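First comes one chain, alone, set out as structure tokens in the form predicted alone.
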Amino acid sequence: MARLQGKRAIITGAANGIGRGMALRFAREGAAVGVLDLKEEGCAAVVEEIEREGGKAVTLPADLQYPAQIEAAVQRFVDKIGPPNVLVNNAAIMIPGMVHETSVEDLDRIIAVNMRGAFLMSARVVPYMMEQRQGSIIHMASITGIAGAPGTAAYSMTKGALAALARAMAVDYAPYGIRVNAVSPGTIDSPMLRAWVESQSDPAATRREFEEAYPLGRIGTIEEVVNVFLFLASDEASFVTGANYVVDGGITVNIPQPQD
């Protein structure tokens, strides 16, 4: 049974990681898919995927630093594929650093990408929901706006924000039938991580340093995040606004016990 069926879905950051496993999977599942990445190659090749299988979908490339862009990347979609019901703000971008290291620059496109671009790619989209008086709205968050994390001050914060966002907006349009959540997921086997692991000194030791950290003794998979965000763009989560999902195999309520 396609669990999406009738479903028009922009997906934010689709051209890769967990984004992309997204836009597979909501077409599968009889989605229509707006698949929205910085450069047009990326988005066509999932979009050529998609429609390999027979799913509709297509490409809305556009930074989302640019209000001038997402106003295009949405109309585009509406043009092509008709008004959303369904939007996954998922694109986001990290630079490492902690408070005293992050330059106004870094901060400012953090900032854009992260928060502001999900701000705004809700308030083009939200009012298509409010005439069809349904929708759902999902925001990619992280448990490091849950729980510190080293070195991540400025991406933490921004992550924070968009679980506080996903509140405030599922109050202001319940009355319309718009269900808006967060999703916090742990760490997750994905080609960024891979390629960052590779990247170290000892790429089997911090991996299984990674893996021992949580207690479900391994990282999760891109699949398992997937999951949940289908679920909540599903009418099976009719019930469901306002909430913050921990995907993180139980590492924010871990209490390390000390070693004798």
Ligand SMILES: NC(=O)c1ccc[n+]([C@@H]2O[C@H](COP(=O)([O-])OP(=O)(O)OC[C@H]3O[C@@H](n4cnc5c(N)ncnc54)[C@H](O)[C@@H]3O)[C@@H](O)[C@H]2O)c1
Contents of the next structure:
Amino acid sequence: MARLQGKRAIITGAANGIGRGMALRFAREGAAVGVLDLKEEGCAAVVEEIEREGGKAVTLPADLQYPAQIEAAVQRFVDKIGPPNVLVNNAAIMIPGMVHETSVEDLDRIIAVNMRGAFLMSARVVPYMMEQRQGSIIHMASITGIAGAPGTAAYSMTKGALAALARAMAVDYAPYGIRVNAVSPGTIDSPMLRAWVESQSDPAATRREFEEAYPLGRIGTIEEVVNVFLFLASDEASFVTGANYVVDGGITVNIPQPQD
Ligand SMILES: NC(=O)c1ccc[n+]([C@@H]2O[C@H](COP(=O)([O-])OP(=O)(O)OC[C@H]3O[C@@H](n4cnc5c(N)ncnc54)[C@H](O)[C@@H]3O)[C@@H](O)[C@H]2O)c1
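Having gone through the form predicted alone, I am curious about the other one (the form predicted in complex with this ligand); can you provide its structure?
Whole complex next, starting from this chain.
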């Protein structure tokens, strides 16, 4: 039995990486999927892949920085698929830097995509869920919203905010049967991460350092993160709301001891 039968899911940032993995898996589990991304060709490629496997999907090209594009994307999903009952706010950008190094322009952009984009997507989708008296919204946070990671001030701020938003929304919308959760992954072996590792002076050493930092001795896979989203989107998680699922191989609970 498919675990997402009857689900109509919008996934943002679904042209690449973790969002793409989620779109493919959700469709395999029976969901009709809205593939939202600013990369129009990437959206089309994911939809094609889903349709080739016999699934149902629609492209939702949109830049989350623009409220009018968010509104148009949600409307397109409603017209083509029906009222959404799952929303995954996965899209994000990462602009590195400490507070004093971050320009006002970069700060505004990262807030507009990561925080305001998720907020406005939720605002547009929630009324459909309230009408259906059911829904699951999942915000993609990060362990940088839980523990300090050097040189990621603005990004970390937005990720911490998404976990807070999940809690606030969980309380507001529980009376309507809408569950809202966050997921906070550690380092995941995504194309974005691989590209960054390759750009370092000694990629093999950088990768090894990452892996050694994790108590499980490795970084996570896209599939391991998608598994948690799949659970939260499904009715298996019917009593789970306001949670922040940490998917990080134990790194945030590890207190390294000095070696003798
Ligand atoms: N990869 C990791 O190690 C890791 C760890 C923790 C959390 N995360 C989070 O997981 C999510 C996905 O990460 P990923 O590694 O797959 O990254 P990615 O860059 O491969 O994917 C992000 C997607 O979001 C899209 N996007 C960016 N700005 C957008 C905008 N303005 N409007 C619409 N779409 C936009 C991009 O086009 C891209 O397809 C992000 O929220 C990221 O912060 C990733």
